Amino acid sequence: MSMDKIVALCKRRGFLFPSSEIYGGLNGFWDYGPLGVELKRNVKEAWWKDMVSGHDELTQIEGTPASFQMVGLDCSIIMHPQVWKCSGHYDLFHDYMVDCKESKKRYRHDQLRGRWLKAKEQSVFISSQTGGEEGLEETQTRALKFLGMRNKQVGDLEWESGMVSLLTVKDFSVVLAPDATQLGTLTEPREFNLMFKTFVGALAGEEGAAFLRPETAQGIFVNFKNVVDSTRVKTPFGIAQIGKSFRNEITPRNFTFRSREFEQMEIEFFCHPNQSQAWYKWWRDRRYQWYTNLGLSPERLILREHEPSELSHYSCGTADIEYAFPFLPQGEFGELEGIAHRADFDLRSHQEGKLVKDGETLIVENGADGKPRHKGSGKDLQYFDDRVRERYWPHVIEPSAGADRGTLAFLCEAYAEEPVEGGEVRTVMRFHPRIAPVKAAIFPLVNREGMPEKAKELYRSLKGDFGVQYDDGGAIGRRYRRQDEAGTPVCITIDGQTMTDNTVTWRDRDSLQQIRVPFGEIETRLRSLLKP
């Protein structure tokens, strides 16, 4: 599977375009085209239906500690700045960056890799932004150029290690930066806060400063009491949200995998502390199964528990669902979704701001680093269970999925090339019918003998309930190929036999099988295809 071919198809068929392309684009931002917007919308709608609107709150699902409710929210992108101080984002939401004094380029410290080379009577670290075979080839090419050697002398290179992270390097004076010609041009790592800063109202000073949200979760936490009071939900219950988030990534890359504007599909699931571990395991397994149900191969999908050293400051357990994206080195996986056991960190933080009480007054303390801790809302965000007369801080399980990363994974998984009759190669996108941008294509075989009128009649009868397309341009084989590249599961052709017995040619995208189907069965067959 070639990532270059997938990217080319996305541009050619209208799945994804570089943002502001006519002005040269803007790194880290992408626009979804006519097919892409339908694909991503279908992914989000499948998630919302399976997690929220289609959830049966009256029946306990097998394997769960109890029956549960699910509700939704849509919170604002800009919130009170104190939200981000109490959540920890203001102080802790950063990456470490290094700058190259020669090339003037900036890199994430943890994303640079390289290998050690014996050169000029010292060990030199030849760095690269990629890993795997591609990284080995790049470092080899750069080592030859750095030493003034020819390609035929590649066997004379004295490598002292395989590919390792720049994080393991202590002395930057012996590092050759990715775009540099001299050693020692990288600066020491320094913090870079990932939040986008903006200003609210007419005041442009710090008094009007605010931030674009870096995640959708905090909007759920600050509305916890509003949801409980207005809906009368009882624990355990979940609050779901789909929305845009923004992170000022140092080095956005790998198509839409790491971008500065992206969309999240998040759930904050509130439960009794005694049941939180059981719920964590259940949500972890359920979210993994959701991806396989929609077509991701278990061979390219893993569920990985975080090591203790990887856990965030709020987490007492996290698992990542990861996918083997084709832009990653062989054997490596990229995160699709994280399922975190956040305990009671968030509600406590927004109530107390990590503060202590002096009688009835909230006072700010200095932390171990000397920085002031942040004042919370002071509102009582505990949950009172009137069924058992108990007040407690609910524990939170957070399945947090990237809508863009999920869409990218489905694009990569769907892409296939296969030989067909005549020695040609067919490019086909094998999307699950639920997320396919177009559910069926309607063709008149020829533009005469009443076939266009019959095809348009069928198109109009289906259009209101299904995403169907009408196409009468070119040879029938060419029309099939266009729909294969769009990932359309079914093509329906009105031909000469239709005009005599009211049946159509039903052509399956994956098997290429063609059968005759009566007009009256078409809608039923389509609905059957789209069932979860």
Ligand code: GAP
Given for the second form:
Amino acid sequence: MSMDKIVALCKRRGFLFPSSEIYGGLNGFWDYGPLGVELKRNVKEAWWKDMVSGHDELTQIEGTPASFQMVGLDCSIIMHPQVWKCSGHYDLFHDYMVDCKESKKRYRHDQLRGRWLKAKEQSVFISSQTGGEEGLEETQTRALKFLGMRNKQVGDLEWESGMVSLLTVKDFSVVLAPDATQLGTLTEPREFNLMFKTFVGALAGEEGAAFLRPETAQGIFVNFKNVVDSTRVKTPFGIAQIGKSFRNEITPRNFTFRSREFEQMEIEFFCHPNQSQAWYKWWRDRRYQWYTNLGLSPERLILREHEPSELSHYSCGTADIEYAFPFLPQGEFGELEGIAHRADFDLRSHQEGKLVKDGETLIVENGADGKPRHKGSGKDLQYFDDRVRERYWPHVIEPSAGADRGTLAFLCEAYAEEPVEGGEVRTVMRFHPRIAPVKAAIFPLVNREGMPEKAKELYRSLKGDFGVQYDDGGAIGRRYRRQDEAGTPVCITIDGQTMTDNTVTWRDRDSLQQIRVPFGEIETRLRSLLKP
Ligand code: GAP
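Rather than the form predicted on its own that you just supplied, could I have the structure of the form predicted in complex with the named molecule?
In what comes next, the whole complex appears, and the chain from above leads the way.
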């Protein structure tokens, strides 16, 4: 499915708009429109219900070491700057960027790829920002242009390699940057911290400097003791949070996939170290299943275990749930969620000072003066289990999902075009009813003979409990098409027969089947559609 069509539908039907569009937009920022806001809220609400409020803490789920509790938090976006020093973000949360002196564009060093070409008695590196087949084509076109050759001479190009990363290139003087006409216009890679800096209060200097959070997770760690002391949670238990995070991405792209402001849905699950591997595996599989239950096809969704070289500084095991987004080359997948085994890195860092790996163990990182490089809070963040009188650092399993990336995957999965009677093509968004922005549309067949009154009565009786819409504009076929594009699972029409036998026409979005349903059954049927 083409991404352009999905983006066009999102704009046309009010799912997503570029932020501040009337001023030309702002790269990496997006606004959700009237349909988009409902869709994303439904994704977040489904997550919260399935992971937190609807979780049955009394029953042990098969395949888990124990029953467990789940509670929530809603922490501030700006936190004490020391949080980011101890979490590692201050020192380590950066990407390398390269600038093009000719085009003035900036790229992530690890995202540029290209091919070696024999040209004018030397090897040159023709780079591209695109991967897969499209990237190959792009390098071909650019190579022809660079050498002043015609399209039909493509067979004369002397390629010396397939697509490789710019990371493998040592000498930038032979690189043709993606938007340049000359060689050697890229600067050497430079570090760029992704945290947005701001200033708190009237102090404009470094004293007042703070950061917008780049993840919601740290709010949970620094409140660990507060939650343990103020509730009756016992390990194993999870703390969940949904909220905005900010990263000053060097190259935001692919619609909302890589934004600079986005929302995360994170769980920090605290358990005994002996059980942490079992919990890690269970959370990984459970989170994969959550997406398929809500409609993502297993053909487009993979669970990928990280190689040891890919692991973050704190992690001793991470798996990604990845989706085959249509903007990616065939066979490539983009991350929706990471499930990480963070061991005791965070709680210990916030108590003792920032930790580093020393072989297999974690030790406090010291500065040149022999003192901790980033001082911890000094507060006791260990857990005391009074049932067995044991004190320990809980290990943490972290399923960390992006609400915007999830919403984008559901949008891409839902989009379909199919032929209908009369040679027409209908565009339909096949959302799972739980996340569909509108649950049912209510139509009077015609605007007379008591039908509008009856339809409004039904609308008013459902509105309090369900996201229903009333539509009396235009021919019934056009109204159906409008709702198909919005992804509304059911259309309910009040027609002539309703006025005699009190039944309605119930039209199913996917099968296009129309059946008669008694007025009194409508609410129960809608409820059963929305069951997890
Ligand atoms: N606390 C761990 C953590 O933040 P992450 O892999 O950096 O891990 C988790 O982020 C999720 O947040 C990602 O899987 C993705 O869904 C989402 N995410 C991260 N950066 C994003 C961005 N720039 N735009 C949209 N979503 C993003």
